[in-house]
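Given next, in structure tokens, is a single chain: the form predicted on its own.
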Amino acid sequence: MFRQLADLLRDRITSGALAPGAPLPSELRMAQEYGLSRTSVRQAVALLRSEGLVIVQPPRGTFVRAAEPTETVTLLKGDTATARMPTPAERRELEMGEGIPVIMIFRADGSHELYAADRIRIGR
């Protein structure tokens, strides 16, 4: 059942009628509204969390999370880049959420950069 909310709040957020920075419902109000326990409830909002679309900001409550800015990131020849999922030290690093991949860039001459995946662009 949670996975069924965690679609609809899904679709509610990539259609855009939950807007960036829209609270979502309390827990008991959409445990109340679709007849599922809190705990169902909790779990729709932590799959969400984990897919980087909401934040829980506790007491306020649990908020659609906006884009951040991106930054470009040119690739030279002979640089190679990957995608996974951040360490603890480094989503504090970088100060992530949680659910997003970060990107590492390992340049020709050794060097390597690491960004997060929903801040950069990666061109030639």
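Give me the form predicted in complex with the DNA now, not the form predicted on its own.
Chain only, nothing else included.
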């Protein structure tokens, strides 16, 4: 049931019915509205958080994530790049939200750089 609720909310977000920055109903409201326990509602929201679709600002509420302004990082000859999920320490360091990967760039000289994936784009 929590997957169905997550699907429903995801549809509303991707369709634009819930625009970036818009608040989701409170967990209690959704629990009542859909006849679910708050636990199940929280599982649904947790899924959307892990997908990077919503951000939670306790106890203000849950909101549709808005796109961050991005800048381009240039990949030079001999560089490589990968993406993975950050450790909690890295998330704090880069002040990242949940459900956002980090992009790791390995420079040809052996150094490396870490970026929040929603704030950069790799180019060449």
